[in-house]
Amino acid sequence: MLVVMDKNATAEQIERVVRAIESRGYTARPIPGGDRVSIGILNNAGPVDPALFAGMPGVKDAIAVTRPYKLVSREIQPSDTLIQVGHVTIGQGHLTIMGGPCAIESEQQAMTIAEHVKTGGGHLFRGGAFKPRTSPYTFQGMGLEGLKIMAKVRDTFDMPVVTEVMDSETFDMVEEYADIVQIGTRNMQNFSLLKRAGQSRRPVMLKRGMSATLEEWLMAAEYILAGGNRNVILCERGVRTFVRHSRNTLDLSVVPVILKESHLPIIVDPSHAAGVRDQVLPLSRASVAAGAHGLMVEVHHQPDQALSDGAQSLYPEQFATLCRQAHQMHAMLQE
């Protein structure tokens, strides 16, 4: 249930609410808007009674929520959530890329990427520090080593990081350096990363699972925001069917129903769906075309020699061309 405060309605007003529905068993969550206070009523086992909140001073409506995700849905906030990370905005009429290599490998090799990022149009620099491999006898990544050269790289070229987190005993490693914390699709229903994740003060992307369901996927962000964390950024990329063409199946018909379903920002990273490069490009003008708030695409100066996914990283004249034809769709879009 979704309790709506009058515009008018005084901090003793939502404190008394708040008090009445911690007093029945409920958790309170106020939920600021643009010009009235909302308060979501979360952990009720069964429907809750609206006339309990109703009368009361100052409480304008209260709603029943229909969908078991609460507060990623948009019948608890309408309005669309923009995530501001360092200079850069993500979210509704902002299009961010995010560019950058599978794996960190060297300082020499993060560097010279990230200028290429920087110089082709990129917003932020993506890189992993530790890589989820099929193999254990494939790379792993440069854990902290790794971390410390993204940051370096954010201090030369004023621009954010994200990296992705494992597990929970590293979380506090990652926080510390990434500017957006990443849960990849392996982890997207390790509940107790998510609930770490709900305490962390950095903004989380949160990755599909490679089977998941759109409301497995939003319930998974439920876990995040229920922790109390509401800086999360959903990112499609590519769910797991029998085509043999691509790597995974990209999911583009997740970005509308998103969006109609959720004020989280919703980003699409091609270049895992694909898993060849000359698909990252259309698939990436797609992406836009749908709706979708950005891009995370793999990017590589020398691809053929890469530790990690060189087959679907792209080179930086092409990530160049990416997004300048990015920014075309978006524009016209806007329009």
The other form holds:
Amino acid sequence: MLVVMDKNATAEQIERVVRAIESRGYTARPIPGGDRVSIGILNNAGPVDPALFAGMPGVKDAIAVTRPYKLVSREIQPSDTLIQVGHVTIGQGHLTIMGGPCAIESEQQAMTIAEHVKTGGGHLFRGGAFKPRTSPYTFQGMGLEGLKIMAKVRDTFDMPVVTEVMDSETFDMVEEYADIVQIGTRNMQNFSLLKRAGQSRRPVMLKRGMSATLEEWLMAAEYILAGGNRNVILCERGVRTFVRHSRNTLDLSVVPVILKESHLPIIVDPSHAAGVRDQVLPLSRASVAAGAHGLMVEVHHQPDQALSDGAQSLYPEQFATLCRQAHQMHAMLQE
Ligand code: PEP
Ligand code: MN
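Moving on from the form predicted on its own, kindly provide the form predicted together with phosphoenolpyruvate (PEP) as a structure.
Entire complex below, previous chain first.
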């Protein structure tokens, strides 16, 4: 249920509705909009009678919400969420490009790649300090040292940084260094991690689980919003299918559906979908054409020597081409 307040409802009228909702044992979540406030009703086990609130002073309407996800839904918030990270805005009308290596391998490696990302046209620097690897015998990331290198990249190049958090135990540490905290495909339904992310002061980039339906993905995002963190960016990164010509199958059909269903920004990671660098540029163009608000791409100056995901990492010149073409495509679609 969504209680939509009048444009000129007073703070006292809003507060009275909040109290009326809470007195019935539900949670009230005020959502400030462009010109009016709406109040979401959460934690109701069954349907709520609209008549309970529709007649209260200052109330314009009380609308039933039909989706299982509420706070992430456009039914509750019709206007797009814009997320500000330093001087970068993520969301409708903007095209944000994040580039960097799969993993931080050394300070020199990170600095070299960051310079290429910056001059190539990237807005944010990505890189893993804690790596979720399929094999326990492969490089697991530099941990805290890697996070400190990322902070140095941010300060040197004036670029916000995005990095993955793998568990609740290291959340405080990652959040201290990251501008955006990433939750990876393998953790999309790690509900205790999602609850912790809901309490974070940082924006969270939630990657789609490799076998997750749209509904499961949005319900995972709902956990974060329900915890109080409204700054969630969704990231499509390919799903498992039967094909062998790519590592995963980039599900671009999910982009227009997310744009319709949710007010949250949606970006695409073509690198982990493709698994090979030749597919990354065409898939990036297609992502922007489908309406994505941004891209996250792996870049390495010496991909043959990368400790992870070298085969899908772009050379710096390819990344610069990608940025140029993606912006051209985006500008064309803004007309
Ligand atoms: C990553 O972006 O570093 C990563 C591990 O991606 P995913 O969770 O999509 O596999
Ligand atoms: Mn990777």
